[in-house]
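Read the single chain below, which is given as structure tokens and is the form predicted on its own.
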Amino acid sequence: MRVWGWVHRHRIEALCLLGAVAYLAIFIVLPYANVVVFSFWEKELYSIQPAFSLDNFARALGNDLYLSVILNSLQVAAAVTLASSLLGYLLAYYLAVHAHHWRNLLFFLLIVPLWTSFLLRAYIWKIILGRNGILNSLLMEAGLLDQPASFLLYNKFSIALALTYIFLPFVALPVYAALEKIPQRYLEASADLGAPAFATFRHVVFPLTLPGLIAGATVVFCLAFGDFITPALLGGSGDIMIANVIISQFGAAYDWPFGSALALLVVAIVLAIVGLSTRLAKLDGGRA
């Protein structure tokens, strides 16, 4: 009766809560529950049999090939996160502090790539870095190369470069928002106390923007770790990432149980990274 009474008094809140619960149930809980169930099933020839077996997890964790693919994915995701964090922070700082009347235009140029297709943003780097691409043509015209360089494409460098370009706004935007929220009187107080610009940045600006940087870096790492389009377009045969293996298991291999087990391992790694970043953010908040 108390529940119905609360619903009657808070109809709008109850409707919003119902929508949120329905969304979580349909798009989060149900798909992941299916993945969990499938991860314990077995594949027999061309059929999938219900079972309760840990063989899929043992196969994933006991095979050096899959462990090397996971390690390769972690390396690419870490490189993309590091590059995006550094460049995104510098870009956000320039926009917030030094851009002045160019701020709106530069901010628009930062977010406009997000309006285009992810596939298109990844494919454009194939045109830029290819043997007959824009970069090789410019280097040859400048006399820096005698023939087109082949090392620019189909390797970890091309994957990391494209993913950094694609995910950089996910760091720059939260850092820019954090910079905009810093009260001007904090900076003025630091200057009045005689602190040089770098000391003000180190002890005032950076700690206040660190939560935004951690949040953006976490999002970038999770997206880069689970991406499969960019490695498929720009990666070589030895640069397969874990998402590509999972796709193949649900496609040509028709091994949904093993693919589900790999997907759960990816989810576990992502949750560990999210937990670590949350812990870091709380520690930073405690010091503040």
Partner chain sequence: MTGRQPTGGRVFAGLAAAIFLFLYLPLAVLFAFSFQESRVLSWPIEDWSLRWYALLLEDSELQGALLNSAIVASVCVVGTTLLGVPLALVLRRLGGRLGALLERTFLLPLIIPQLITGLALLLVLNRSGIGLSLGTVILGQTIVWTPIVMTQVYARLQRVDANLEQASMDLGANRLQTFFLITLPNIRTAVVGSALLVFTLSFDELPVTFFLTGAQNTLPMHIWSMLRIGITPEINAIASLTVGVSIVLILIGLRLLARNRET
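Next, report the structure of the form predicted together with the partner chain; the form predicted on its own has already been given.
What follows is just the one chain, with no partners and no other molecules.
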């Protein structure tokens, strides 16, 4: 009866809570649970049969083709995460430590790309790296190439380059926020104790920015891993990523159960990465 007493005393809260749980159940839990259910079903010739089988998972994990696509996606996502972490960190460090009176302008320049279309920022690289692209024109004019190179576009490199270009600010912003919060006296104390600049960076500055870096890197990894737009625009036929395969299962192949199983694999990988990075950030928080 304690519950009813609480509900009576807190009618508005109870109503909000009820609404929240209903919303959660209908619009979040139900759709995702449905994917789980579908992944056990089977596609017959032209229909989808409610049954229980692990065939879809066996097919996804037992086939070199799908495994290599997943591996390919992981590689691209890892490369993008590494590159955007490095460049993003450098940029944030410059802004926070060295930029001085240029800081506001440069900060503005850092967030502008975030507010412009993802799709168009991927597309830009098509006109830069393509056979008739600007890079080829410049290289030929400079006499470095006799004929346009076709190896610049439609490969893993062009996908990773575009994704790094798009996601770099996602790392720079949280790192910049972390750098800004470091009190000046920490650096002075480190210097007073005789630490050279790099030692101060390694033992004071870097550990304090690590949670921001991990957060940014995790977002970048998950977004890059689940992207289908960039590989569709800039990848060759051999560079499709797992998201493209999932889409083809829901489109042309019309194998929704198998597509659902692949989708679940992606979710499992993403959740594992998020869990791992949360743990890493926490471990570090305990130390710092």
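Values in this document were obtained by computation on a predicted structure and should not be read as measured data. What we label the rigid core is the largest C-alpha set whose atoms superpose within 1.5 Å from one form to the other. Numbering follows the first chain given and starts at 1.
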query	finding
Option at the hinge, rigid-body rotation between these two forms, list 57, 202, 35, 21	35
Hinge rotation between these two forms - smaller rigid part turning relative to the larger, in degrees	22
